[in-house]
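As structure tokens, one chain now follows by itself in the form predicted alone.
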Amino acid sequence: MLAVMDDWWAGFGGADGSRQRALLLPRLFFQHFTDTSVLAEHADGGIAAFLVGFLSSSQPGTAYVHFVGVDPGLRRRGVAAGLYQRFFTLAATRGARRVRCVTSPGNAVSLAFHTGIGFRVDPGDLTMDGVAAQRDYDGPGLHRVTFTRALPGPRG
């Protein structure tokens, strides 16, 4: 994934964003969340997606998705929301409920995604760009808007 990374977020913040995009992929993201993520590739077997989830251990009935990533060349064309559904589907059969995720306050395309694929934004404790977010969420002045999207209960 790393290797499609820069290219992909076309070399945003430099050198300094793509050791960023790198710690948050590390390798135990694709040692141990092999069977909950899910991958898209080209006809010539390239990376076109990839979705990074987890069912989480310590919140039972609760999947969470990492990280994402789409072809540029691929966008606004139903790729994220089908690797998402794909995710959807695989969490609820492992019997999670819900799906947890964040974004940066000031990511429009992302808050837009999200909502736009039955995310709810959680309440927050403070608002930045009209939006509810978590005050140092990630750390220090590392706010983020979180999202709740509910799965469908078993049937039967």
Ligand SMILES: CC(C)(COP(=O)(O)OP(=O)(O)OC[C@H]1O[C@@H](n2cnc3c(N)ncnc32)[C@H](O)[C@@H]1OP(=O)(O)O)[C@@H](O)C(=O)NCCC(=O)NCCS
Second form
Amino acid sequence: MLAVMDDWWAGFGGADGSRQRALLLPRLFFQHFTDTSVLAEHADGGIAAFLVGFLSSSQPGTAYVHFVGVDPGLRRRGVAAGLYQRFFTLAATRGARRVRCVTSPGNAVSLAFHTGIGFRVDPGDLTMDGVAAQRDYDGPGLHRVTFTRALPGPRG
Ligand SMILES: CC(C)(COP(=O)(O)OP(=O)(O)OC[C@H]1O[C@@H](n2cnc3c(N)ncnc32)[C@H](O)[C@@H]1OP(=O)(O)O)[C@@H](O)C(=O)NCCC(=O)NCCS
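Taking the form predicted alone as the starting point, write out the structure of the form predicted together with the named molecule.
Time for the whole complex; same chain goes first.
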């Protein structure tokens, strides 16, 4: 997965961005969150898309999407929306009432995607590219845009 990330993110954030992304996928995600995550493959075994998500263990009712990516050759065909929909259904079945996720300010495609599938940007303490962001969210200088989307209750 690490092998495709720079290509899929089009080098977003330069060398720093590349290092940060690589650190976002340590092995623990492929050991402890496999039942709520998805990896889709091409017929030749290459990676086509992935979604790494989980149910919060400390915030009952909250699910979290940690990372998502789709092969550039498959974009704008509803692949990521489908992976999220599957995750929403699974999370709701397990009692989640909301889904949260985070992206980097300036990742316009991620912003368009998340708002396009019903996420709202949470209030922030600074504005970057016209979008509310949270200062130093992931460490000094690592500002983030955070999103929340409500899930339907048990009766939809
Ligand atoms: C963000 C990403 C996962 C979207 O995947 P995708 O499969 O192309 O998205 P979908 O086709 O399901 O798009 C669903 C909706 O999101 C919005 N959207 C998605 N990509 C968009 C774009 N480039 N510009 C504007 N809106 C976009 C649209 O509303 C779209 O619906 P529509 O096509 O009917 O208009 C993909 O672009 C990607 O892998 N980007 C690089 C990695 C990344 O930034 N990941 C997110 C941060 S961790």
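Worth saying up front: this structure is predicted, and the values here are computed from it rather than measured. Residue numbers count along the first chain shown, from 1. The term rigid core refers to the most C-alpha atoms you can superpose between the two forms while keeping them within 1.5 Å.
Peer 1: Does the distance between the two CA positions of residue 22 reach 2 Å or more between the two forms, the core being superposed?
Peer 2: Residue 22 C-alpha, core-superposed: shift of 2 Å or more.
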